[in-house]
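One chain comes next, on its own, written as structure tokens: the form predicted on its own.
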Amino acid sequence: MLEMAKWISFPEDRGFEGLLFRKRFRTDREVRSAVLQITAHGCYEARLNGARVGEFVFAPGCTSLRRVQVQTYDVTKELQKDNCLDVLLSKGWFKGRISWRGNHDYPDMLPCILAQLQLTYADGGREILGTDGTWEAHPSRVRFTDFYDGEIYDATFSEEEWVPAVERDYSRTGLVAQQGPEVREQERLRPIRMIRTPKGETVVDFGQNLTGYFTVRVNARAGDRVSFSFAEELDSDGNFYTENYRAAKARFEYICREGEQEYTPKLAFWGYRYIRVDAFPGCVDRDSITAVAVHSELRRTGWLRSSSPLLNQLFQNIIWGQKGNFLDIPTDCPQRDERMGWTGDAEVFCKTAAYNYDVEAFFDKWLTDLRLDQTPDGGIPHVIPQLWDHSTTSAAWGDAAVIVPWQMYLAYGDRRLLARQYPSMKGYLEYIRTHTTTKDLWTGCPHFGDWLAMDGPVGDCKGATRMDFIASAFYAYSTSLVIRIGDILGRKTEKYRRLYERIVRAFRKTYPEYTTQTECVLALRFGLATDPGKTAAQLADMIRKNGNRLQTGFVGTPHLLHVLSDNGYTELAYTLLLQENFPSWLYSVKRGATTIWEHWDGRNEKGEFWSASMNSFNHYAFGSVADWVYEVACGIRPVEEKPGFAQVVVEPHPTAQLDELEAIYDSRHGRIRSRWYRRDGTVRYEITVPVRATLVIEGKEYRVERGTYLF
């Protein structure tokens, strides 16, 4: 791959420079087809004769330090007699300031590209141009970018004094095609309206939060300077707020050129809802910026509608969360200093997340540099790709090694995941096995717990779930799952059969009773209460108690519905998803979240932040709620023996605290739809589905072929 190609660099370290490679080369003869193969060390923007190449966004995305993924092109129709091929360099992942934490591979690699152009001439000849020492570089006007801390752009800037480019003998070894969806551009946003803070500062307000950049136009003499600040809230004075960004300074700032003009950053990201103007020529209005929402190019695949405007709202911030951080990699935020693939968030999203979109490709993606990036002795880092050098391992966060491929496995069926991946999760099992103080239990280790719980000491992330109780219950699931994705490839599994009997029978022992909502949700979700009813009961007891709300974090929340309608506690479990007081979904949506907060007090019922040191109003993870609603409440579900929803159960859970509740779904089978609603004192049931299903309505089963059916 790109044999003809060497890769090249800048002479020397430019810092946070965009840089520019060039080469001008003529074509005299027809040329019936020219193909570009490109990829970095960073992040690149190709043009060919000021054409843009592609509409990959921040290629050639976010991998393992061990790959890179190169990308193929038709550039055909860009081609002339007279050429210019532009590659726009930033040091992106690869060594910008989010990968600061990282032990890096390549301590000494400069940023650095690596491209050949193949032309196929008209008479049958071939050509082909790749990157060396004839290319030019030079300095560009992108004078600063990082993803964390914004970008400069000077128009005025000269790109003249060309330098030649240099060789560099790197390792070519992980080379590999594009596997993952690129991220591309999708939806452009007028603003809603223009504000005068308290302060006296300018805002423009799109209405929502989103991740991405934009355009703005402006009528300038040459040197003016746009400057832009950007905030996912307004303080409780309605005052710009900045704090959560914690380090990432997230500016923009643009110096003109003489005249109108339009510029859209290159190579930077931001998170944010509002945008300050700290400086504009002239008059800024609502037709000066546009908000450009960029992600994963993703199919969109589940619709959720209700008859509760509140509940609506709360579906659409789940789908603009994981459009957010759904940008190459699943990131916990994007706006801060951060943007990770954190592995606890992945795990506990990824149902919902097939539901919302088609996301296997994006999953593959991902799980390929989890194997990657597994540590010697099975660990999983908490972030993947592992840019930060976080090379220990938390219960619920590495167990995304097991969790994330059975989830895919079900929703598109593919063995062949569950094979490449299963190495991966026995090393994972080892490393419990060796890294636990108890045997047969995961004890002695530090992990991140029921992560953002309500029920720990004020101020506290963990939660009041003791650490050993969850390691141990997580133990115990992914090793269920091994023994059954085991049983689906044809591997022996008897060893893992007698460990999950002998952790089972461990952790009944070690721990008979249940202090916590999540301790009893765990203990009925995993198959290890001795007492289901008895648990079950005293949950619910314990919700009750709590006002009907809830107190669990990351690792009990997404199970917390389905264990209470799987032991006859459906009406409470709906009496959650609809509570409108803190803490619950509904709260946010309330104070005006257009995507789910990381915190359930992320802002308090005075207005108050939670800590800036961590505080993102646009974290996925606890809209997970969505998997109950399109499993439990429509009904709609896999079957395990027929992955991928080649055969359909549809069990709908209707309520009287809602009129009406409707899910879509595109399997790959075709459109699953299940929808009720009250008319005249009666609950009416409109399902289609594209393969034979099992259709249970008010505990009646039915047996019925592909179409649609009335009850």
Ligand code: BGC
Second form
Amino acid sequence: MLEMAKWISFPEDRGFEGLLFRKRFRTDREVRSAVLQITAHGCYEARLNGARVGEFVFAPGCTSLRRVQVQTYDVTKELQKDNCLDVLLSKGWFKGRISWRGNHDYPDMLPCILAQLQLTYADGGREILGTDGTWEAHPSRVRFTDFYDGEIYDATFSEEEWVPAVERDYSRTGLVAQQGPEVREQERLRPIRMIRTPKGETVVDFGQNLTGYFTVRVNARAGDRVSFSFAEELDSDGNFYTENYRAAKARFEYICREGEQEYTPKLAFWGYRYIRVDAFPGCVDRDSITAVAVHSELRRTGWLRSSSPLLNQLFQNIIWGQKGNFLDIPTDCPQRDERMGWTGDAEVFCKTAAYNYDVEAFFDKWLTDLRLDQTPDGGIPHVIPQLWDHSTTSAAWGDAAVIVPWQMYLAYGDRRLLARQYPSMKGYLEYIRTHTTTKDLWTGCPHFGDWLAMDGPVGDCKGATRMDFIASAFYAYSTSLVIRIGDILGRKTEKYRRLYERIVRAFRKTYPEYTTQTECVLALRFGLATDPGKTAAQLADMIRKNGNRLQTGFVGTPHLLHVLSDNGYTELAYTLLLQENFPSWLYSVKRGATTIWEHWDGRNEKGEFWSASMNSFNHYAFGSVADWVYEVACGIRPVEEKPGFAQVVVEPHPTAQLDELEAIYDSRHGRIRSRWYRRDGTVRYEITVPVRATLVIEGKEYRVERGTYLF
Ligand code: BGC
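The form predicted together with the named molecule, contrasted with the form predicted on its own above:
Once more the chain from above appears, this time first in line as the rest of the complex follows.
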């Protein structure tokens, strides 16, 4: 791939400047087609004769450092007689500040590009122009750019002194064709209001916490400055609040040229709802700035709607949480100095994600990186791609290696994905076997625990659930999935069956009692409880004694409502879903959230922040509750034997606590719709299925062909 091209870079390290590369060329013959293949170590934006090539922003995307995706664009239409191909390059994920590491893997490599333009002439002749020392390089008007710290752009900076680009013999291994969906501009949002804060700050409110960049319009004198800061929240006095961005400077500076101008920074992104205007020539108003939401190009497949406005806002927040964090990789959050592919976050949210959007290709790419970055002993780094140095493995985080492919299989039905991931899953189980201090359990290793649960000591993030309990429960669950997957793939699973039996036995012996909500949840969900009825009653009792409120963190929350409804406590599950008092899903909604908060207690009743150190307001993990609404409340669920919704079960579970609920899911086999509502004291059901289905209405089973059914 790209055989005729050489890596080219700037002669010297230019720090965080945006760098320009260009090639001028003439085509005298009639061109039938022009195809550009291009990639970079860094992020690039290419232009041919001033027109942007393609729509992919932050190309070539974020992957394991062991590979780099190559994009192919048809640029025939942009081609003229005299041409200029230019490429703007930033450090991006490759060498930017992201992950706090400054890239130790390639200390001697500079950001660089590799490209070739293939011209096919009408007379059948061909010519290939590859990057080489005949290209020119120049520092660009982007004087500084970094994902964490933002951008400085100088529109007066002269782009005149070009120097020859330098050919580099950097490795060409790991060049692969584009695998995942492209990141693109998706939506433009206008400000909903301008605010003057008590401190006298001018703040633009977009009414929605989002991820992306913006377009600024200004009429200025050359040298005038525009300067912005970004925030998700205002503090309890109504002033601009940026402390939760931690070490991410998240700034934007723009030096104007003369006259009317418009600019959109495209090499950095910000997570924000508010922009504070720190400097602006003349008067800033609602027409001066437009927000641009940017995320991976995914087809929307799921919609939820209910009779409760608060619940509808929660559904909306879950969607925006996904939009804001599906930016080429599943990130934990998009604003502070983090924005990495935390495995645990993806593990808990992937099922919800697959209802909301078609995420198969998105996760296929991410899982490829997971395979590549898995350690030789089978460990799964905390973040994928592994852009970070700390590569120990945590239970429930590392289990993404098994759970994410399994959920993708159920949602889309492609066995080949399972086959690709199977060796990695087995490697992960082997990692546990060789690292545990107790045979057939997982003990003695550090984990994140029931991250952000409410039952731990104040200020502690790990919750009260025992670490070894969680680790051993997930060991059992992942082993059970490896058996199911092995059977589907026709592999020998005897060894894992024996292992599974031993884990269950050891688990039951070691943990005869459960001490937290999450312990009950995991014991029930993973089939480890010896007396499920008793454990479910214990869980229900714990919830009621806590004022019908949950205490679970990342590990327990995704399964909490499922185990309640599976064990006869559907009404209690709804009570939790509809609970408005802290801690609950609707608590944040009542406090004005437009995305999912990282912490149940991100802000207390007085509006104070729980902490500045780890307090994202756009963290999708707790949004995983949506899969219960699709799958149980509205009852749309895949059939394991006919995965990918080739057959469907629809078994709605209505409640007296809501008047109406509806889910729509556009499966690969067509639209499934399940709506129930109350009329004249009775519940009515409207169900549409595109394939053969089993409908279960109030315990009664109906086998139906495709069509719409009313009960
Ligand atoms: C991230 C999380 C992640 C966690 C690990 C945090 O800093 O933001 O979402 O899963 O670390 O516990």
